[in-house]
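Just the one chain here, the form predicted on its own, laid out as structure tokens.
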Amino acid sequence: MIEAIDLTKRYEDGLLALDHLNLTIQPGQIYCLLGANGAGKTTTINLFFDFIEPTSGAARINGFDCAKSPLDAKKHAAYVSENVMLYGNFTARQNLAFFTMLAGRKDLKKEDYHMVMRQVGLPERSFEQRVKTFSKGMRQKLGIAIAILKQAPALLLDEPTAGLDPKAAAEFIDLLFRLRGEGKAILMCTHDVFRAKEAADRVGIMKEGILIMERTKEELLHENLEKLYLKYMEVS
């Protein structure tokens, strides 16, 4: 489970980047957090991974406080960013082996890596190919493969479909559906209104550090999310 309880971050210069955020994402749910640049989405992700400390409130993953027990919290979470950080001169399999070993998994064999790369839709020819030759979509898929092998129950994504072509973005969302079906709790921060409505069980809109709107998938069946988003962005 991913949980924010009155989570607040004010920076040293006085900027209130996140203001009493409350949200809960249960296993088997996808939550999409929409907002413009500077809305507080990346700050939220950074607080969950203890890259920065909260001013007040708490971020929790699987019951562990991310500031007080960061190592325990991180064991239960995987992160995929807009630009997945990989070693370009390593092959896809070598990157998987390196990052899963860092996560404490040393029991995996070559076929285990090949199996998960098939699962995320990477072509066979790419398994032993250097990652510097990969498209952005292929890099995102490899990032998801790393997250899968970590076997973390929580998955946090920061603009994962940004810059992907429509086919690659659709394949990425299909992967998220599969992970949701396996019981993962998924938080995706995004600008992509279309993908948010397609993928999310719940959608939140964040503006200037405040969660100003939240709707379930069922509620959005009767609303135009794009118009709703623009309406909230125009409100002062």
Ligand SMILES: Nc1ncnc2c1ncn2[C@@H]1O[C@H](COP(=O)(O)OP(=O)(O)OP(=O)(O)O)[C@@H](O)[C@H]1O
Given for the second form:
Amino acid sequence: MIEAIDLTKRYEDGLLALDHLNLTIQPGQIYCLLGANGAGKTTTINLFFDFIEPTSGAARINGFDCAKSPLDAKKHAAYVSENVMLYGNFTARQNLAFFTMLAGRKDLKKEDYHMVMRQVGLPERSFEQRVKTFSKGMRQKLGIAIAILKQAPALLLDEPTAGLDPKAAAEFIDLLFRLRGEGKAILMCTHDVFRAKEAADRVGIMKEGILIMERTKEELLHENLEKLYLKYMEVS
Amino acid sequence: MIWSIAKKEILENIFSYRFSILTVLLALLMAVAVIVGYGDFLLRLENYEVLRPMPNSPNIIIEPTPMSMFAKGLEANLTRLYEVSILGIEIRQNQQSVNRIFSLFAVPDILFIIKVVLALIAVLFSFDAITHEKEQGTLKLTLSNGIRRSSLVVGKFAGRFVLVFVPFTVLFLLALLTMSLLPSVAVTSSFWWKNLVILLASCVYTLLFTGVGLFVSSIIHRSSTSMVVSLSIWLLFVFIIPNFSTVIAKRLTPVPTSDRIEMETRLNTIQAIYNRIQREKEEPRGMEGVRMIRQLRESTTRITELYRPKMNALMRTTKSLVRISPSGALNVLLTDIANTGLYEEVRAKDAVTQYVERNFNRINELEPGPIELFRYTRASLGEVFSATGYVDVVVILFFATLFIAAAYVRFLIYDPR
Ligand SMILES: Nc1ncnc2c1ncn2[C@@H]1O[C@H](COP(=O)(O)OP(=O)(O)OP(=O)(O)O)[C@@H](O)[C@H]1O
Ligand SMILES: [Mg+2]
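Mind pulling up the form predicted together with the named molecule next to the form predicted on its own we just looked at?
First the chain shown before, then all remaining chains and molecules of the complex.
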């Protein structure tokens, strides 16, 4: 379960990047967070991984406070960043092995790594290739593979489909559904309104640090999410 | 966990150009140091064989030590021939001219390689340990896992240290083995012990500069800036502080130059000869000569007695100022261990002075009897440590702890974004 309780972040320069965010994502739910550039999406995710400290309020993962017991919280959450960067001198499998080791899994074999790379749609020949030679989309896929192998109950993704080709993006949404089926709580920040509508159980729109709108999947059946988004962006 | 992180650091760097280039460079320098160090040692040994003290000859010369191949220090001074005349001790400037020409193209000894190159390599391997991961974005992904920051920073530190110190140790042991197998190198157990201590000191010294790089990497967010800052600290420790220290020490404790002493001695001689001519008219011959020599000796002793405490004070000041930098302390420590340092210089001069004191009259035939054979054994490891070495060890350990602790503490609050 992913929770934000009055989560607020004011940066050192005085900018209020996140203003009393309240959010609960249950296991088996996908939540999509939309918002313009600089709305505070990455700030939200950074707070969950203790990269920055909240000014007030709390972020929680499976009940663990992310600022007070970050190690426990982080053990239960997997992360995919905006722009996945990995160790260029290592092969895809070596990267995967290193990060799953960090995640605390040791019993894995070469086949397990290959299987998950197949799952995210990496071509077979790239498994033992150095990541230096990977395209942005390939790196993104490997980043997703790393998150999957962590087998954490919560998944926080910062624009995971950025850089994926349409086919890969569609496959990625299928993968998300499978993970949801496994009972994972998923928070996905994105600019992709269509994917959000397709994948999300709930959608939130964020503007200047404030969550200004929330809709469930059912509500969205009767509304056009893109028009809604643009409407909210215009009102000031 | 720590070991897995260290292993990753090693694997990530071991196939890099940085690693291969720096290791090859280190190997080349070591080879040159061994070849040249051995050549110089042989020259001194040859010189010694010619001039070595024989029964009833007043030759005063100290046997060259093979440890000078590791740190040549003041060995060239130490192994010069001291001659005794009626004026006291005179140092012969034998063969120096040849060596001086070569000092124009000063070749590094192993001490130089440790003090300068090893420190540089340690800095070059650690300055980007954290900044690079931040720049390529892997730091966030790494820290998104439930691992302690302390494990991460210790693992990184260990990995980078191993990358520098293991190749160095292999090369050092190879150099050591080569030297011990070379002809005319008398290998004693103290040779091994001293080199073991040198290796240990290099280990702490590598830890120190790895700490410097890691510390800078943890306060700065860009690799390029981090490199400039860590190299500046390296420069400060290795060159600037030690060089300034010697200059400042000379200002603080002025010592008459040897030329001036030489001149005063000459003036005394002239004075004595003048006095002798004056008195020759009155006193019978024979007795006059003896008196003149005594007089001369008294005045030269007076001059050297004025000079020596000042010289010793200068050495003490230099030593303390140089120790503001860990590289300065390492320089003092390693030359003292190798018996080619300031400590040995003072010790040897004392031994020579005392020997001359005991035998002056016999050497100058003022008194009948056999002349004692000059014998000198260099300071043992234990003696060096209890006399001055412990201070250097404390200084180096202090700096190492300081930087490693600072890097550790800083990384705990490092912003990974
Ligand atoms: N370290 C920082 N110091 C000060 N302000 C910051 C800092 N990091 C981010 N901000 C500001 O906080 C606000 C929110 O930034 P954030 O990165 O969370 O936006 P975002 O929604 O992820 O945008 P994008 O869609 O472009 O990724 C922005 O106005 C940004 O300028
Ligand atoms: Mg963002």
